[in-house]
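Next up: just one chain, as structure tokens, the form predicted together with the partner chain.
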Amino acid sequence: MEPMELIALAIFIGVYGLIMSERIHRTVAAMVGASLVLLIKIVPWERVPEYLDLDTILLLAGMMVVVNVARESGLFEYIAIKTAKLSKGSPMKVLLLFSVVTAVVSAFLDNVTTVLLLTPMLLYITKKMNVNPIPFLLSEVFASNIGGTATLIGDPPNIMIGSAANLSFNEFILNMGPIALVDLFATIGIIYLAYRAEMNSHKENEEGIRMTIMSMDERDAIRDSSLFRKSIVVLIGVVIGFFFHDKLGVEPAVIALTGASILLLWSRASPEHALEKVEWATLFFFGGLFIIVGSLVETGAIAQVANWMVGHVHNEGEAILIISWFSAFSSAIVDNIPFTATMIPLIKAMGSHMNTYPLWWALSLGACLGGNGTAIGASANVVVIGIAHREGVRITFNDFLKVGMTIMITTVAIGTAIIWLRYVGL
């Protein structure tokens, strides 16, 4: 190994360590890593733009401003709530229609936001039907990861892999979709199993429990109407747009940044005000990732990985099997957005030995899914378990490990099965 590698790769595995430590922030570490890596020069400062990928901090950057606009309106909370009334204060009900509509919510937006917004009213629900929050806290956070699976905008490994593969949108819905579908509820009939006999309400209670949510009025969370009816027709209209950017001949990013110009202009919402509630944060962390993960590319320790790899797997069906499991387990442990960034130039580099195409569905079924497997999987788990520690609610990590790896396998032995039938046949 030269010794540029050698630094690369020490400079990977310690921001990946702080990373998951979480001593420091995720952003700070990633920054860190990438400067260090433009002061050695190992990334000269010319291939930058080649690296920072563009697409996925555009398309996420609009996103965000689309998202909070809307979410000023009242929108999500009217969401809530319209949920909460259709379930009746039935335990079932709420888990199943939560879950769907977690699921729904998450394949367009992202999972961080979906999931804060629905927590606060699910856990209020379940105190007054006096039953066990937790399945209803796992399935919601198991259905936010598998919506997101199941679309370009649903999960930031699909934004990443939709870019750097040329995916578009359909074709996520179309590969992705039926597999989230058919998860989705696996999972709740999972959960249901593990839980039934603590997701019966008191029946002498039901109507005092359905009162309590029947007076909640969803029009009264609507803080700005006008607000309200644009951001829904924008929201529309964005999703309308991702099914025809490729036939438009334009990125997603570009959709996502029209859909957040149109309503900033509409609504005559405040920019200032729109632009701070974007996380730039996030969209750091993925930029100096990409600077990190390119400093491997430069290297050529991406290339080393790639070419052993390809020396023992034989087949586009072991790659399939292997790419989906491995990312799956890796996913469970460490951030999946690091550790996609690290797969994507090594399946670009397999390229050249084997069709990719369906790889790049095993990785954005690992990556997305894997992260159901422990509480620190996902960011969605994380602030789930959070907002439960917050209010009273103690999930541990070996709670959430029993059924988070249950779910975990079945849903990625669902999934890498159906790619199996479709790209390799029986």
Partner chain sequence: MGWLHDIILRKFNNIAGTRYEEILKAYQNFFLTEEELVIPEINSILLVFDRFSEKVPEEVHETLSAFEGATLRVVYVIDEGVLKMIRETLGEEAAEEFRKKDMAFAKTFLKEVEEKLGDLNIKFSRKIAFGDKAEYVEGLARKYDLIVISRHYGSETTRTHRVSPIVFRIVQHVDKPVVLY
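Could I see the form predicted on its own next, after the form predicted together with the partner chain?
If you are looking for partners or other molecules, they are not here, because only the chain is given.
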């Protein structure tokens, strides 16, 4: 290895180690690593725009502003209560409906934002129903990660993959949507089997539970009716824009920023307040990470790994299996964002040897669903467990692992089989 290649690899491994150990904040680790590769000039300053994926960063920023303004109206709490009332007091129906709502919302909004908004309400509802909240919380976590798999904007790895491979919103829906749908109901089935005794233990009190739930008024959750209506209109408009962005020749980031601008202008909401709540740490983390991975591209380290991998992969079918399962188990242990950032240039480099189109779906599948394997596998997992702990509900690492690993293996197996049948055949 050349000296610069060794230095770039050492910086990457060092940053990755700091992210895994959580000794310092992951954003600080990424910024330090990016600063080093720029100071040493492994990545020339004039090439920074090439590696700094503004499509991903601006798309996230735009959607964060939209969500921050919309949440002030009480929109997401309204959805939660409405969903609970549809269940009419049946624990299994609450589980099913909340899982579906979480998956659908997570397909169009950031997973962490979704669970931040819905978890407190789910805890409130399960407390009113006097049922164990753990199966409901676990189902919510798994549904958020599965729902995020379905669309271009549902999970950060998909945003990165879509930008890198120039994949449209509709392509994600067509390829990952059916997988997410099948995986969601398989997951709900596994949760029910794991906790069926508790689900069926409240049948004698079902009428009391039903009356409690039906007495809740979703309209009480609306804090600003005018903003509530405007938020719905803008969110629907943004989603429609995502569906047709490829036909319009407009990038998803432009649609997200347009939606944010329109909602701020129309609602007269304070831009300072909306921008204050943007996850700037996440955006700077992305930027730093893109530059660090760029150093591996500049020095040829990525190309060497790709060449080694291609030497051991003889066809697309083998590549689909290796990428999906390697991505899943890796993402169950480490953050899927740096992992995806590392894999993207590797798959690009494999393009000289094979068709990489199905490989992007294999990467999306493993990176997004691998997070269901462990309690630290995805940001949404950590957020839900943290909120539950503050409310006196303890979900241990082993509790999560026993169900999560089963669900991860099942859902990745289903997804891999669908991708294989679609692009390789029997």
